[in-house]
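The chain below stands alone and is given as structure tokens, in the form predicted alone.
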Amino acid sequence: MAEPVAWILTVGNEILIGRIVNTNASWLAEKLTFMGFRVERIIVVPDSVEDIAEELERAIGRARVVITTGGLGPTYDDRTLEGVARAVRRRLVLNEEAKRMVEEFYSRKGLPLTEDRLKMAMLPEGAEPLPNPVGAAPGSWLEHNNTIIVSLPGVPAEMKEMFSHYVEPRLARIAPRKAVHECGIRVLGVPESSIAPYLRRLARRYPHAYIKSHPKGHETENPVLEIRVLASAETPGEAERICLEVLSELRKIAEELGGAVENA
């Protein structure tokens, strides 16, 4: 079976100039990766309904699953469900459901239902409300054109939060039956660019395995490279198996250069 394709797509500005380092995105790829899925797409974009339409455009039909991250909460940039409203080519509605959930965290703290609060609780036509247990934005799930469209609010603790409980569960209805291994080495003495040729052929001969370098010194004055492995297989087992085997071979080779291999 084939990997079914996810998108990331990352809404702030303040990613965009530097202010916030988007852990989101790494998160949730190593996630949707370990689950089957293949990321295909991590996109940044600013705080535009423009900007945001366009690249959910993009992804409808292309992608199995999106996952936006940010742009949920009361402020007037806050407007990623705009966004997937005008990708989508519908209405942007007042939710009932989300109404409740908004109502009801600000009612525990004593506080009432503005304009400002209800906005988060317009969702596209059609999105079902995510419930949030940490924050008071819900998210959205919407289903169009065999495109799953996700969105999450931008605080880290909200994301996962939402992702564990309603959204992972749901995804892995429609991930493939297969299991992911991960593993490395590190290769002490060893450039990247000698190496470069071996992990060529083991990426020919093992295809169902991600092998990557990554460089973690100078190229030629005591070089450190960090090896890892990906592999995946219809079962644990045999990821595991692949992903040793690999690394057997990479600490052949890594002795054959000279170099001397650790455990990473």
Given for the second form:
There are 2 protein chains.
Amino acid sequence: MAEPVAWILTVGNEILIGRIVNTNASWLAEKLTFMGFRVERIIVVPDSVEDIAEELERAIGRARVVITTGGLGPTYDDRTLEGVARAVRRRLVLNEEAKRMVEEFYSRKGLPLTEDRLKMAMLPEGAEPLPNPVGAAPGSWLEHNNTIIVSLPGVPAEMKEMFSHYVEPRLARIAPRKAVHECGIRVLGVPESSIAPYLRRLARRYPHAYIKSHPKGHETENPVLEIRVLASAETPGEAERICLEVLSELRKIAEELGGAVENA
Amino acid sequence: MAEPVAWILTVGNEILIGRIVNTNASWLAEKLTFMGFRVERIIVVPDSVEDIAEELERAIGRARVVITTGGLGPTYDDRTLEGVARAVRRRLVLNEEAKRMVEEFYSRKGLPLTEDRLKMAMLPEGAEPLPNPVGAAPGSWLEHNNTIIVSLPGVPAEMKEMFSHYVEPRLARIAPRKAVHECGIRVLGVPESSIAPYLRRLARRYPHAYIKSHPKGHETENPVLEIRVLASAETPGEAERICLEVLSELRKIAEELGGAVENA
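Could I see the form predicted together with another copy of the chain next, after the form predicted alone?
Everything in the complex follows now, all chains and molecules, and the chain you saw is the first one.
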């Protein structure tokens, strides 16, 4: 069975002007990969309803799940759920359950439900709010044409907590329960272009292992290559076995080419 | 005049599995923003010719410039220029100038031009190779339907050196020579949802300033907001003036709401 496809959509001008590095996307990408999804796109869009909707429309029917981060807060540029609503051709409506979550959050401090706070309870029609144990803005879970659109806040602590508690367990039910194992070595003294044909052949022999060389030094002056292997299989034991088998092949190749090998 | 649009296309499974954080994209995004471009997309695609071509086809005619990073090396999964060639409907051909660059690079160490090394000199027909002062793989500069497609390696040291030497000076000629100034403050004790309506009004009053609040603490328990302002104008002095004016307005608002203000 082919792995279900996941897309990650990061919303926020602050990423597009280079002020913030997109660590949310790498965190989610790793989680989804190890759950058995194939992450096919990470896309960063501006805080614009049109741009958010454009990318979601592409993802619908193509990705099994899309996770959006950012744009759920109370400020004028938080417009992600408007974009989701437009992409699925639904209205944005006040969600009573989300309203209770927001109301409860502020009432703990004796703060009233203002218009800007209520805005965080406006969800696409038919969406389910996801509790936010850390901050004010609920998330949103929406299914449309066999695509699940999950919207989480951009604040990393909120995003991670909500993913782990309310998204991961539900996505695990549709993930293929594949086991993934990662391993790697460091090869000293071999230019990447010299080991390239061997990696190509090895990748052909092991279709369930993703073999990637990362040049960490100069190509010809004391070259250093970090070679990472990500193997997937039915069971953890099998994934580990494939990983170590590829590693042992890599070790032989590197030594044949006159390289020194270190554990990475 | 509207700012010219830039897209950043990052090629590499290693980003999509969450192993590598996309710092190349944020570095480029900041550079392009400060040059006067509006970065509209950062997209990460797998090492797949189809996926690379799909995103480039969308960018052509829409973005003035697309910068791709990654996938120029000698290994089996380095396929970016195949994707570029497909997107512009041209063949991938051995570029004589690129061949000289690669040949010279390896000959310094007395290494021959193997098939895998020669692969790095295969460019889309009509593309211009960009010298790589750090590593082996040349970059590529190609213009098609008013879109410039620049392809740079994924190794950060190579990418940065090549952008600064061979890309930035040429792009500066088409950038609007706008000045951009950035400033910010830290507001303590005000929930983001309380300052939200003021930010909305301020953003309307200052269309050339991008005002963004980043919650750094809890929304209601000792809230901390970092508010960043990015102002653009014809001259550096004018951009700075707008920035400081917005900052002073922000200061007033924060204090009226009972917050304390710190320099960020």
